[in-house]
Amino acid sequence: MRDVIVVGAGGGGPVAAKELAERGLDVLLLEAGPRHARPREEWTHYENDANHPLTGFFRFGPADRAKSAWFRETPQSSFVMQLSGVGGTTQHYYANSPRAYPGVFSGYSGPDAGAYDTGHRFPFRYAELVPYYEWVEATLPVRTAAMGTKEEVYFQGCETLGIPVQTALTTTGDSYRPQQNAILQPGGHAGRTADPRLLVFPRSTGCTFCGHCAQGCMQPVRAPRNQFAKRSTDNSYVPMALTADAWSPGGRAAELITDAFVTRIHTEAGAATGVTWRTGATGESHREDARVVVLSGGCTESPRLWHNSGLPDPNGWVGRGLTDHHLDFVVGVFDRDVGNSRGAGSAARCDFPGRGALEQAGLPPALQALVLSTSDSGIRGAYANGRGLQGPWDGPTGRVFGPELAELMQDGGHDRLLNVLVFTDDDVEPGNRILPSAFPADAHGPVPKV
């Protein structure tokens, strides 16, 4: 018997399974998707090739490609923008690692107070929260991100609008600053050059500013995993957690095993005693026992698991209170490079307390591209839909098609866009949840309906 068996490689089940490993625990780490050991031979940096949703190495799926992505019903117009595979969707997240608002704690009585979601508060104090912090931007580490020319062009524009810049790690009112990101600051020829020659660890170590976050972290050329520029936990946690016994006084390393969709969760008495998973190459299943079974398979896996197993749920809330977010771009153009696609995703921000963020988006080519082109607003001049209207800019709002986003786009022209990122009415939705679906079954059990 296991003394913890952790349900998902992703953001969260590695950073238990480190800490539960460095103190000398048996645990089992589950994920059930792939684990990309060697990323410069299985990774690429085209965008299409990595981030398809039905056929790309980051896609909620199996190993093997040629199979099919794993189905989820979402019955509205929507993406769910999760990733199987160790390091789950951290592996082509911006690393961006802000705390959050004091305002969503308990005994919150700022000036600011009642322009949150009061309902739904934690239901303990931020100064609770702020050790935890502290302990996983040590960790990691979070440092203040690289700054480089949109960055630049990007606090202009704030301070021209009269925001007031920020410096605390915490944040009380309206305000821009650097982001907190998760990303090794740039050392010797990262950053200043984009010669491939110099840009090899360890003449060059940290962020090498290549403006492929998307697409998976691989960079200095001839770093250590451990050593990669992005901390997605693939190149961060999972190391530590798999190594513990060789770092930790007392530790014990812990056990990766891939490919294995946990299936159901056992209990006896209420209580979890282990878990089912089944193996994508063979379908066979197994079964293993723990007397702790941690569950972190995301916000989506995680109640859909939860749901097959017939767990509990008493209070209805199992699945519920997902966060969207419309992800509305402003995109402005320039008449010279601002490095749109060049350094970290996203490494600034503006903050308004209780109603929502703008952050500095930074995106390579055919991601731009998306951004153009995909939006409620219309297409730029073509007809009138009551939301692309004339305003105070040069020109409709909208989306860009045919010659006029191929004349922004051609000779390094994304090159010269600057994208803000809106993000607002994000409080919880408790009618936003996860559900069986009426579909059939997959090899897995019912699928989810978000």
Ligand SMILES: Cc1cc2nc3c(=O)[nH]c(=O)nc-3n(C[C@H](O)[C@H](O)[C@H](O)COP(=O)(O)OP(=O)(O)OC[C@H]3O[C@@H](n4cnc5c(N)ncnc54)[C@H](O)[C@@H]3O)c2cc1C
Second form
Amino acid sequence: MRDVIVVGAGGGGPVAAKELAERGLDVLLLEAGPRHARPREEWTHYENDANHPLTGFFRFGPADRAKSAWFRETPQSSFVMQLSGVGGTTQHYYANSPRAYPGVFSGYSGPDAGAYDTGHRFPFRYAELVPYYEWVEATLPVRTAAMGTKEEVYFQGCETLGIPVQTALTTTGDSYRPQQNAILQPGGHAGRTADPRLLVFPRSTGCTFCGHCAQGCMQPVRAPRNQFAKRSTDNSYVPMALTADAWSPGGRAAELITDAFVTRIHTEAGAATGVTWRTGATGESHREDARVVVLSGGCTESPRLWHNSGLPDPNGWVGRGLTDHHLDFVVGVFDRDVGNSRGAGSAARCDFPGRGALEQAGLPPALQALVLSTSDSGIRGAYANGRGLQGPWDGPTGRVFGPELAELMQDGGHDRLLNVLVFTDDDVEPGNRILPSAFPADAHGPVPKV
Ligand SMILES: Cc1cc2nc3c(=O)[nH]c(=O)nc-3n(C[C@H](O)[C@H](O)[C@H](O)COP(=O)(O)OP(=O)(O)OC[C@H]3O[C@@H](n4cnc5c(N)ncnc54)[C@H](O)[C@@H]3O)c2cc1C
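Can you swap the form predicted on its own for the form predicted in complex with this ligand?
Starting with the chain above, the whole complex follows.
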């Protein structure tokens, strides 16, 4: 009998595993996907190789890329950007770690109190969460993002908006600021050169400005795993959990099993008693008991597993309330290099609490071409759908395609582009939910309908 079984080694699970292993509990961490133990042999910076949703090494599917990705029913025109494997979706995340606006918590009465989705406030006070923020910020660690050329240009634009620079961690009004992120600060030659001979640990430490956060961080070359710059959980909390006996007095190393898809949570008298999982390579089932089960399979698989385990859903809210987080890109074309491809994926932002945010986003070439050619604001030179901004330029705004797209991207053009990622505020939408699908079940049970 284990003390704790944690289901899922993504953003959340390893945090629980590390904290509990540090305190001497017997923790088993089960992950459906693979563990990329040697990223520099297993990963590349080729974006299609990394991020193709069906065949990339970052996808929601098994380790063997010849096998198909795991199916989700998405009846609306949509795409669920989640990954399997140790690190989960943090393997390609941007490591930005802003604190939530205090106005989304109960008991808040600041001047911006009415700006938020007040129907769905967190049922506790912001001040109660702050010690946990501080603990995670110290552990990852979270620091003010390293700045480069694209941030400098972005801030020049921000200065024209008439809003202040935000220097505190807590945001309650319109403002702009460097991101707080979980990317180790550049040290030595890092961030100062593109010479690969110098971008080698320990001559270089932290972020080398390679610009490939979305393809998984494996920099600087020769750095040990826990010194890779981006603190995705595969580089931070998982190594800490697996070595807790070595660094924490009284700690006990957590055990990690990958290729282990949990198919059922067992309960007795209303309390979890253990889980059953399936080993993908062999198809074998295993059962293990525990005093506590932590369900951390992400916002699609956790409700799927809950439903498939026949657990209660008395008010119908299991899997409901996924937030809407509409996004679009505004792309500016400059007559000089603004460093689009260099540095952290997103290191600067403007906040408009209750309404949304404008994030600076640096993109590698394929993602940049994708962003230029996906929008619902029409196709430049072909048609406008009335949604695009009107401005002092010729023709409609909107997607760029064909020769114009090629021209924008070639001969260093990619580094003359500056992206602003526009986010609407997150509102809880009861109709956005996960249900068991009527499609045929897979080897892990009924599949989720998103
Ligand atoms: C492009 C992109 C950029 C992002 N950038 C940021 C950012 O800058 N800052 C930020 O805070 N957030 C960012 N996010 C969001 C962030 O990555 C997620 O919110 C976070 O990873 C969610 O953590 P999670 O543990 O809930 O799920 P996940 O990280 O998705 O992990 C779930 C894990 O559970 C495993 N699992 C699922 N079901 C089972 C099962 N039945 N049995 C065993 N294992 C299972 C999965 O394989 C997966 O590894 C970004 C997301 C994307 C897509």
